[in-house]
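A lone chain, given as C-alpha cells: the form predicted alone.
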Amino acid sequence: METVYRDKSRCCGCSACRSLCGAGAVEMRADEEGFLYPVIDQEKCVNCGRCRLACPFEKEDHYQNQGGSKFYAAKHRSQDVLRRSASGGAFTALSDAVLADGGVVYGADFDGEFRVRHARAETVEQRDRMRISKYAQSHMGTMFIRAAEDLKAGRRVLFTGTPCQLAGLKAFLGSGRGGSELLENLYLCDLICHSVPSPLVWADLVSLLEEEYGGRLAEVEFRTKDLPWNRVNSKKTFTFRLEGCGRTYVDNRFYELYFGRMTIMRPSCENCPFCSPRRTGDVTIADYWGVEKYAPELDDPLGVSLVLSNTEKGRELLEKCRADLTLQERPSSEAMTEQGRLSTPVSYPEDRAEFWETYRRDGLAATLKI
C-alpha cells in the first residue's frame, strides 16, 4: 500500500496502524505542522491492507457505541482534588476506582521537555501527573500495545484519550493483535474534545517563553483555579515557572492562537466524526458550562465536572465511584446544548493556510505579533 490514509483531512494521528502492523511497516513521522502521520515503508509492506481497514476514519461505525448515555454533574468531595484538577476531579475518582483493584491507568503526561505523551501509572503519585489539561496532541508511542500486555496480564486499564484516540485503541485490540477478549477488563475514558493543537507549535512557545523570561521551565500548568473556574476564565490560565524562581507568571498567547483564532488545530479535527453524542469511551468526562444557569446549586469556583456513562461498564465504574464523587443526573438537553463538539466539529478560519505561510517563513514569534 502507498498511504493508509485518502488525505491529511481523514487522519487523526491515532497510531493504530502503526501499532497494529504485524510487519512494522509503519512509522509515525511528524509533518511540517508537527502533527503525526503514517508512512508506509514500501520494502516492508505485505499489501496486507489491515491497516486501512482498522481505521477509526474508513470504519463505518468509528468504534462507537450505540448511545443511550446518561448525563451527570459531579464533583469530587475533596477539596483539595478539586484544586488540583481542570474541573470537577471525576478522572480522579475514576482512576482511582482502577488503581485500588490493582489496575493501570493510561493518559496524557509531560516529559522533560514538556512535550506531551500518553504514559502509564500505576501509582497515584504517576496518575496525578496526567490530571491536568494539556493542550498539546499527545505521541501515543508504544502505549496501545503496553495497554495490551497489561490486559493480557489480567489487569484492569483505564484508558484515557480523546475520542479518536480511543477508538484507534479499539481498533487495534479488535483487529488481531490484541484480542476482542482481553476488552472484558479494558475501562475507556473519553474527552468532549475541542480539536487538537500543533505539537509543533507548542514545542516553539515552550523555546520562546524560555528565551523571553531567561530560564528553563519547571512547571506549566492549563486551566490553573488562581481564577475561578468557568467558561470564560478557562481561556485565561495558563501559568509557568522557571527553574529556581519561585514566581509565577501568566502567558495566554497560546490560548490566543488555539481559541482565538482557530489557526493551530489538527486538519483532520474539522471533519471529526466523532463530535456526536454516541461516544467511543465507556464514560465520557467534560467541564460542566451552564451549570450556573440549570442547576446553579451545584456551582462551584472550584469546578464541576460533566459525566457521560456510556455503557453498562461505563456505569458500573461510575458506581464504584460515588464515595469520591456526588453525582447528579441531569437532562442531556443542557450538555448537547453548552457542549458543542458533542454535535457538530470545530470550523477553520479562512486564514489558516495564511497562518501556517507566515508560521514557516517568519517562526512563531513574529506570527504572534500579527
Ligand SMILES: Cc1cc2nc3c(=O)[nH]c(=O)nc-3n(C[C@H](O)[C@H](O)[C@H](O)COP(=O)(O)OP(=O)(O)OC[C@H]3O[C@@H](n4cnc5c(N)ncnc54)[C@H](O)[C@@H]3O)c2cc1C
Second form
Amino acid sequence: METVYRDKSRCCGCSACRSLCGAGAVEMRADEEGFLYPVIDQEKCVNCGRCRLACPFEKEDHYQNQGGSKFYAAKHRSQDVLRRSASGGAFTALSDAVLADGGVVYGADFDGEFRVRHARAETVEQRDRMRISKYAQSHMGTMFIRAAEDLKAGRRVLFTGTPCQLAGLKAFLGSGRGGSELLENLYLCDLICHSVPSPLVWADLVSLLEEEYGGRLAEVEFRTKDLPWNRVNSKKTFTFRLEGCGRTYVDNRFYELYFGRMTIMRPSCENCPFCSPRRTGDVTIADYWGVEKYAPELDDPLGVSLVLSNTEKGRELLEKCRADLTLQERPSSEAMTEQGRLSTPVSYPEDRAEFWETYRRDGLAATLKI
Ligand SMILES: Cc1cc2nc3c(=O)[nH]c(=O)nc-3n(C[C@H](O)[C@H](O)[C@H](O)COP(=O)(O)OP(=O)(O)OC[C@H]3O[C@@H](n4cnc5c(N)ncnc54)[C@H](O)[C@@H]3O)c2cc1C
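Follow the form predicted alone with the form predicted in complex with this ligand, if you could.
The next block holds the full complex; its first chain is the one shown before.
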C-alpha cells in the first residue's frame, strides 16, 4: 500500500484525497494512535495523481483567504443558547440564518457510541446536536460528497469544522466539480483550533468510564456551563452521565492529557499551516478569552464568542445574525494576544513518543497513572 502524504506531519486527515478519487482507490485507515490516514490501493489506482495535487498541506496558500478580517466580540441574546454552546453561541446564530433560508448545515456530532463524526442537519434539532466542542478529531466520512450534492441541487450550505477540514473541502470542490458556480452558495465557518486529540484515546476513555463507573454512558458534555465560562474553568468542564442515573460526574483526566501533558494530538497539528490570521473560513469562531480585561461590560459567565468575518460572504452572513447576536467590533490585537493558535501551532512535549509506547503496551489506564 502506498500513501498519499509525504509523512505523517504533513497529513491532517481531511479526506479530500479520498473524496475525490474517482477510482475509489483511496481509503482512510486508522493508525496505532487512532488517527485516520489515506492509503492507496495500487490495484485500483489509475495513477492520475489528483489525490496528491489536492492535498491542502501541499498547496502553497493552503486554501486560505487574503486576511483583512474584522474582529468581533459576540454573544447570543438567548440565555438558553448560551448555556448550550461552548462559547457565546455564534454557531447557533450563523446556522439559524442558513437554516431559515432553506439551507443545510454540516458540523461535528456524536454517533450512538460517542464517536465524533461530521453530520448533515436540515432541522434545528439535528443542528443542536452539533453544538459544544467535541475534543476528538471528527471523522469526515462522505460529508464532502454530500455537501457537493447539496450545492449542485442549489441548496445553501454552511460547513463548519477545523480550518484543515475546510481547506480539504475547498480542495475537493475546487477539483473540477462545477467551479465557482458551485461555491456561490457555500458558507465556510472554521474554528480557531488548539489541535485535534486522538479518537482512539477518546474511545478508550469512554470504555474506561463505563467500566469504572459501572454503566453505559448516556450523555457527555465537553464544555459544561455548570461552572462560569472563563479560560481557567474551560479545562475543568468535562461532565458525563450514565444511563438510568440522575447524577452528573466530572472527570478531567482526558483534559490533563490534551491541554496539560499535550500528548494526544495529531502529529500534523505541530506543523499546522492554519495557525494564522489568514483563515480558511468565511467566518471564524472561537472563545473571546480576555474579554474581562478588554470589554468587561460584555463579559458573561455563560460565554462570549470571538468572531472573525474574513470575506465579503462572511460579512453578509454575519449581518443576517444581528437580530440574534450582540456584536461589538474589537481591535485585532486582543485576539492576536490571547489566541496562540492565530499565530503558532502547539509544540509537543519531548516525552510524546514515550507516552505512546506505554499506551500501546499497557493501555490508557496505565498512562493515566504516570
Ligand atoms: C478541537 C477543538 C479545538 C478548539 N480550540 C480552540 C482554541 O484554541 N481557542 C478557541 O478560542 N476556541 C477553540 N475551539 C472552539 C471553541 O471551543 C468553540 O467551539 C467555538 O468558539 C464555537 O462556540 P459557539 O459557542 O459558537 O458554538 P457551539 O455551538 O458550541 O459550536 C459548535 C461548533 O463546533 C464544531 N465542532 C465541535 N466539535 C468539533 C470537532 N471535533 N471538529 C470539528 N468541528 C467541531 C461544530 O461543528 C459547531 O460548528 C476549539 C474547538 C475544537 C472542537
